[in-house]
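Read the single chain below, which is given as structure tokens and is the form predicted alone.
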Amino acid sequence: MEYGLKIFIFAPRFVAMTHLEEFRELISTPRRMAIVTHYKPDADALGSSLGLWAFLKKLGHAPVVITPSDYPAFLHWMPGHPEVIISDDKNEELISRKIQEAEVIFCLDFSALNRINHLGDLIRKASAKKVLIDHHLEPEHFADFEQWNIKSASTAGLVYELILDLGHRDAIDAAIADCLYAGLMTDTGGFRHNNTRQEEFIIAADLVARGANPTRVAKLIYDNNTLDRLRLTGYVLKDKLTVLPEFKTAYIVLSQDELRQFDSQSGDTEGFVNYGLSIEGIRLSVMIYERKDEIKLSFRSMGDFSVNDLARKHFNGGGHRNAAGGSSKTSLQETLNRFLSVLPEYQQQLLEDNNV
């Protein structure tokens, strides 16, 4: 067995940080630290921040999460939960504040700081070291120190791989693997994805290794359902899910009184537009739902199909080539409308596309 965890473990794989010495010397005395991740922080966003934040603490730093929103009650069982710093009207001075105070910035799982809001400017301007760990594409390249690479499925796995690159192997306990596995294990759609290598394989044979619990996280977070989020996801596939074949696109529009009506809470959405993917012949599936200030959208594409460039080109987003986000600032309709007027553009891409 122990012969079989070498293997993994020295297997090449790894996109090293740049400036790692540099960074490793940083990090060789205690410091003040904050990690800000995304906007609406998925499993990827958090466990990597959590799991992070829990190594961090055993090299003898003082680090603090930091999120730009609430999240999904479904990933509050995550250890450090309770030491999250969500932002919010009260928490505002305590955020800018430790902002401030920090030595260390770490930006998790955003490739721009236009990404956290307002968090961003409070970063941008903070005289503290920034380290970016991500896996988006085109960076805004605002930090000191980057742990970057697109073919990695998870930015989890790029903490992991930052971890072993420190030497430090042996400071991942359970709880830091389980945090670690969540991120992975939602960012390859529990190892369904076409971004799943051989090294996403390597990194969760080594955390369950090293403790984590693959059933126990699989089933916290995907079978951990409110009555009233089945319920909107009945109404979703029933009422909602629009297929258009001449484009090999489906998708799902939801306003706020809809949410509203299944009493819906923050992560409630979560995975309904890849329902649109699961329909044979489709190609592109996308979901338009209404925020308070915002209309948000999530694209996700199968085989060549970029909704990375329509999300960049159309709605003010970008992410991956098969799975992207966006937003508008018009209204649910006009929304929909535009992304109707702009599918004709791609429709002979759609159409030819069988690279799945």
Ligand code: 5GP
Second form
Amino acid sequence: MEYGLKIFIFAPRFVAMTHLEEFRELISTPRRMAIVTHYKPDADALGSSLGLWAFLKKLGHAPVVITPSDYPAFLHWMPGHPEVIISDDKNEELISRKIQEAEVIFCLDFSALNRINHLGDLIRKASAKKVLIDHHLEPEHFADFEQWNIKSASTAGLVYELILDLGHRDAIDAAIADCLYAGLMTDTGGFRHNNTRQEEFIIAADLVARGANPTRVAKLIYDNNTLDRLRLTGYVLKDKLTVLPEFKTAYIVLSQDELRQFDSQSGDTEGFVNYGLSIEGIRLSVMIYERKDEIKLSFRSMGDFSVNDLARKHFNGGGHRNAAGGSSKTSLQETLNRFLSVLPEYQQQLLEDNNV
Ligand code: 5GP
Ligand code: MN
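Write the structure block of the form predicted in complex with ligand 5GP for the protein whose form predicted alone appears above.
Time for the whole complex; same chain goes first.
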């Protein structure tokens, strides 16, 4: 236990929340709180939210976690999952009330209110103090308090830092540690992506000291495939992965029909985009897939090539330099055509960029 604390003290300084003392004062008495994260939450979004939720409950607050959509079944093990309020037709009144009643609203793992659809408008209008905890580029700066650091690999890590800055390391129990570890593990791609700093290992080590179980969390998240999902992976790799060597680019296009053939569930396509980048010489990978009411794009890149810029400029999206997303309201084919038509704009950069 002590070892974790020692390496934290000697570690490079983390970035503290803005107005930390005022925040400390704000949460010094029990408050009604809402924790909101982004559409289709991933392990970092949900893990950071539920980790923070469990922590705030321990301090005597009354928090609720609200998600703008459902999330994959491989996240249902997280403590607190049954109490999450998922935005769908049934819960809208309850959500609206919880947001209006809240004295403090935490926005986790997204940087602009337009990423959470109609919930964004509710939050904008709410009288609560707003707290942003996030690591995405180009934030909207709508919050009263910001724990924001683009260098941090995960929002879960920022929640950990906040808990330590508040002097409550002892409140991190195994359940909280597992949730935060899950976010840290997935947003670093298993401590492999180039966002993995010394700090990520320090936080991970300390979460293990507080009871996180890396083997169990990795098993629950990565080795929890349905047979259908694994077969879908095989189909994607064999028939759907296209490589454009002249652009050092790989892409995958998946229709609703194809997804249905494999009885695809929420989250089944997660990680597919990474296979493109695992090909020797590939710098840019994209997956384009059909959702019920829109086309979604998922981008990954290596080195200096910014998929945040590409997604922002052409696909109404954003994210991080090497991992970003976007969307399109045209057809699957038209979206692919648009992607192919903007590639020449980036050709030189893709061919020149050796900084990987
Ligand atoms: P993924 O490809 O895993 O869905 O997302 C990669 C990164 O881009 C994540 O950090 C995610 O939050 C962000 N992202 C995904 N879709 C969008 C989008 O439509 N808009 C913005 N601003 N960010 C996105
Ligand atoms: Mn994240």
